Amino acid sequence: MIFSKVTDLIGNTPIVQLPLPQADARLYLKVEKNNPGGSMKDRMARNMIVAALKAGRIHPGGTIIESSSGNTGIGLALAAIEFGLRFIAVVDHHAAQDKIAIMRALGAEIRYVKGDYGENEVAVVERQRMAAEIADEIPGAIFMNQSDNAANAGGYADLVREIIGQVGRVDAWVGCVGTGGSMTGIAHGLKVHNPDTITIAVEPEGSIVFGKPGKPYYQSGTGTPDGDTVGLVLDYSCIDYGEQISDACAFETARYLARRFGLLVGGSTGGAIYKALDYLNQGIISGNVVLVIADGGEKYLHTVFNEEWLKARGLISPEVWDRLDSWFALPASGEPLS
């Protein structure tokens, strides 16, 4: 097929199946990093802009502002080009530098929050305050506010349809939870097709989504940090299990997938896959288990895939690799994956 604009490339992403020892289970990963902006957030970012245009909240030539750790910002930058909009991204030091570079390359204006934050502290509250302030200062500008924007969750309807078309019955869905848009939109959609679908939401240790004590964490683009409030877009009623994952488990799983399967995935995706395998090993879930590769590891080469960076922060854990070896059905040494 030949397309007329890059946003036409959003969606219709492939699925890869990883080998499991359980005869009654299949692990499917939908490769959302194949979207043009490199993440699943392309879907909801464009949907938020389309909804704002339809509602008359923004007009061609107008300005949109968003607080982002990177992936939503990249998606908004792509859609801003399509609709002739100016885009200002408010970021903090926690965002991967490669993501910021991509936004800037796509024409986004980057504004950094000020403040003395640790490298594992996410300045979401200050980002959102600054984004709203900038929107108030620019005539006709709007703060997209993904955490409370209903069009966030609505942006994943096509993804649900694609999963059903590719896999059929979905027995379990495991996803990361941050603003809650993807978890809410996908979980609700899948339960419409199969009310018995088990949904598992994964946040970093230190995130406050499920009421655990807050503390700093390194995982990017997921969770809700201490001091922030959980977004209005998150619907807890569609979540069956809420789980936390340590930075070490998440990042080591991402590194493992690169070495064992040639899959470069982001750290939060590593955490979701680890929890899916844990639940499979415990027998809590079975059948068709689906996740998304929310974004690619290419954006984290200087952190998650940098062994010196991990060692300096105490995030190396060989035990995770041993556990994953026992949870996958790996071929004997020298034999190809089938």
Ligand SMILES: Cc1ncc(COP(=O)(O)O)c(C=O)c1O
Second form
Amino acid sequence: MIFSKVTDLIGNTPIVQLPLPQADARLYLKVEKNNPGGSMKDRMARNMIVAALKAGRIHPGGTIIESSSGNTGIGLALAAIEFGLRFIAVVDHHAAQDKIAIMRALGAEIRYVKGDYGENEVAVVERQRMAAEIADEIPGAIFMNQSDNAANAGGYADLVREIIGQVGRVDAWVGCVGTGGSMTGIAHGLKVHNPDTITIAVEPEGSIVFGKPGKPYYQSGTGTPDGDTVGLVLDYSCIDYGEQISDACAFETARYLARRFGLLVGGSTGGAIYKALDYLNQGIISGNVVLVIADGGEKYLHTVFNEEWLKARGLISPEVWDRLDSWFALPASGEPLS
Ligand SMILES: Cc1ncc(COP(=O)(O)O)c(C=O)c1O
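Would you mind generating the form predicted in complex with the named molecule now that we have the form predicted on its own?
Now the complete complex, all chains and molecules, led by this one.
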């Protein structure tokens, strides 16, 4: 098929299955990193812009502002080109540098929050304050505010339709929570189709979505940091289990998947896959277990995939590899994957 614009490449992503030892379970990963901006967020970003245009909140030639850890910003930059909009992204130093570079390459104007923050501290409160302030200063500009924007969760309707078309019955869904938009949109959609779908939401240790104490974390794009409020877009009623994952476990799982399967995933996806395998191993879930590859490891080559960076932060955990070896059905050493 030949498409006339890059945003037509959003969606219709493939699924890859990883081998499990359980006879009654299949692990399916929907490769959302194949979207043109490299993440699932392309879907919701375009949907937020379409909704704002339809509602008359923004007009071609206007300006959109968003506070983003990167992936939403990349999706907005793509959709801004499609609809002839100016895009200003408010970011902090926690965002992966490559994501910011991609936004800039796509024509986004980048504004950094001011103030001293640790490299593992997300300045989301200040980001949002600054984004709202810039939107107030520019006539006709709007702050997209993904955490409270219903079109965020609404942007995953096609993703749900695609999963059901590709997999059929979904017995378990495991996803990350940041704003909660993807979890809410996808979990709701899957439960409409099959009310028995078990949904598991994973946040970084240190994120406050499930009421645990806050502390800094390195996982990028996911979780709600201490001091922030959980987004209005998150509907807890569609989540059966809320889980936390350490940076070390999430990153080691991402590194493991790259080495064992040639699959480059980001840290948040590593964490979700680790928890899915843990639940499978405990027998809490079985059947068709589905996740997304929210974004690719290509965006974290200087952090998650840099051994020196990990070592300096105490994030190396070889025992995670042993656990993962026992949770996958791997060929004997030297044998091909299938
Ligand atoms: C890589 C990655 N994982 C997880 C999330 C969390 O998704 P959501 O905001 O839909 O909860 C994001 C959000 O930006 C992300 O970029």
